[in-house]
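Just the one chain here, laid out as structure tokens, in the form predicted alone.
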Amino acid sequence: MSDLKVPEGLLSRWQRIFGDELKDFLEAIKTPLVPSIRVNTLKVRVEEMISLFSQRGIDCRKIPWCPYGFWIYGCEEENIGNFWEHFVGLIYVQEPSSMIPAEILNPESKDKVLDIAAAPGSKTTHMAQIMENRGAIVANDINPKRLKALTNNIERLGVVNVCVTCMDGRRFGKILPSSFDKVLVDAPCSAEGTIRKSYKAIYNWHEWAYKKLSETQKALLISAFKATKPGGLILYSTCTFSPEENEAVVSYILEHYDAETEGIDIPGIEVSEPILSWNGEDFHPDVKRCIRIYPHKNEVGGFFVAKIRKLSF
């Protein structure tokens, strides 16, 4: 890549994860994401809004595993943010991998939700959105300063199904066992899969944290499995593409709790295996239904999704 420079502990890891596919993955990362919008239907009717956009001469195309999710053509993201419907809440501006988590945990308008790592809101609307502003969210993050940003798009775009709160998420598995029906875990990652927006992931790469982040992430999806009812839900997904943080993790809860994976089917995405065995670790055979989404085969960043159904306490 000569315009931008890979750590070679990076680059080497790469070539494991990706093999023949690593030099389309490079050209990928340097092609910027096309813009991407999911438009708040608590607020205003799908029609409504392509009817906005059109009269600018914006082109919007249709996102597949989304019902209101667009690709926007004729308009940078940074111009989209300054729109009227933006500030009223009509859109979101959203990366279209960022909508997967949502659609496939699917809550109903009836469930008890826990959003365990939550800023800046971007799920958490989109769930209340699925749920029509019924059933009840708990959106928690443990960052004070992150809240801002929750509560404001908790605001903004009308939702009303929404409880906030800041603590420490390894935490409801003990304050709450066995209160939701269904829990995402969008764990905090070290982002290999936002390298088409930012660069900044290459640049504080470091080896040590993979070992760091996957001790928080297999806390929190713990806590996410205690914290779920008997026959419950469990969302857990990553922007990264880093085994120790991803298979590895999920790998974990099979191995000592009893949980198991569930097939993952999204209309319109060409999904990659899972890596099974890593470091001369051989991973749980259900990790086998989990998903991974990169960006050199689609127009999204790149992404990791396991479904995971909670047996018994």
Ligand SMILES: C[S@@+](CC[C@H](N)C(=O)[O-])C[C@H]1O[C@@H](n2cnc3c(N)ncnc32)[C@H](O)[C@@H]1O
Second form
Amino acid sequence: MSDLKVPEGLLSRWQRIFGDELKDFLEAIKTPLVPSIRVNTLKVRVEEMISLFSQRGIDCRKIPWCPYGFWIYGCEEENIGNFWEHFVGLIYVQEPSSMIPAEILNPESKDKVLDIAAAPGSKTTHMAQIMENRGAIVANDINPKRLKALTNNIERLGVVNVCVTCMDGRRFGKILPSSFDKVLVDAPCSAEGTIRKSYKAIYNWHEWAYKKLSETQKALLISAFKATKPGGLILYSTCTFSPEENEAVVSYILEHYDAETEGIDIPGIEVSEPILSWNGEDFHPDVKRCIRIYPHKNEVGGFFVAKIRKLSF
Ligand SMILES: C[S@@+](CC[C@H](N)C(=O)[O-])C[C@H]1O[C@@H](n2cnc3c(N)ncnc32)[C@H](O)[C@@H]1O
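Return one more block: the form predicted together with the named molecule, after the form predicted alone shown previously.
Full assembly next; the chain just shown is listed first.
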């Protein structure tokens, strides 16, 4: 992970995004993340799991924003995937910032939830855990291959309140209008925030991708908005830094639909300010309630989160 060559175009965008913090950011992305897990309380108690690990000399340190999330010291991520505890679904290997959306959306056990882009199921299984396997989650993805991983994870973790669908998420607003209490849009994105894990996002980088991704993200968020009951909650998240895929998408919804953002409070994490204008466009002022999470300020990958309340149709 040391010979990092960032394309000029991407570097100059990051300069505009991170400003004085660019050096720290570039340094941080060369450092691999400490592996982390979510203990699956549908199958095991947290204390039991921690004690099993400590008997083997594995040190678990609490992730402050998730009651069952832990950083794991004393073994590699590849090894965790081979533990019997992983095979039988007592744990799920999950990056700490990816634990934020389900914790913020916080679905109740009576809720009907839509996870519009769900594969491979990190957040679906996390929400099922919060709901104690009650209520109902529709977990959808457009990609059948990725859905296979989702169904495997659902089965492995003992999740029983999920119905899996394979369709274009952009259709939900039309076929199931005002149907869900809570909707998660963990959008397909350019994944710049994942580079502490892999440099793929850098090697596959193309400037033109932002426009296409932003269009898909807007369409998914519009569909999610329509599928949510009035008064219901939508959580929009990406693991990327580009304003086109983050603030611009949220701003579009606030400008065209009866929705408002809500403040987000996450214990134990340093959040960064959202970007309020980009390439000559000023975003809706309520975008200021969205949060950015940066890998040089926390032991996590990069993330963007917006909490959106649907007011009326
Ligand atoms: C960031 S990943 C989701 C990760 C997942 N939420 C998790 O936590 O494991 C984005 C997903 O969006 C899916 N996707 C892309 N376009 C879509 C569309 N139009 N409708 C539904 N899913 C879509 C991709 O197949 C991909 O699995």
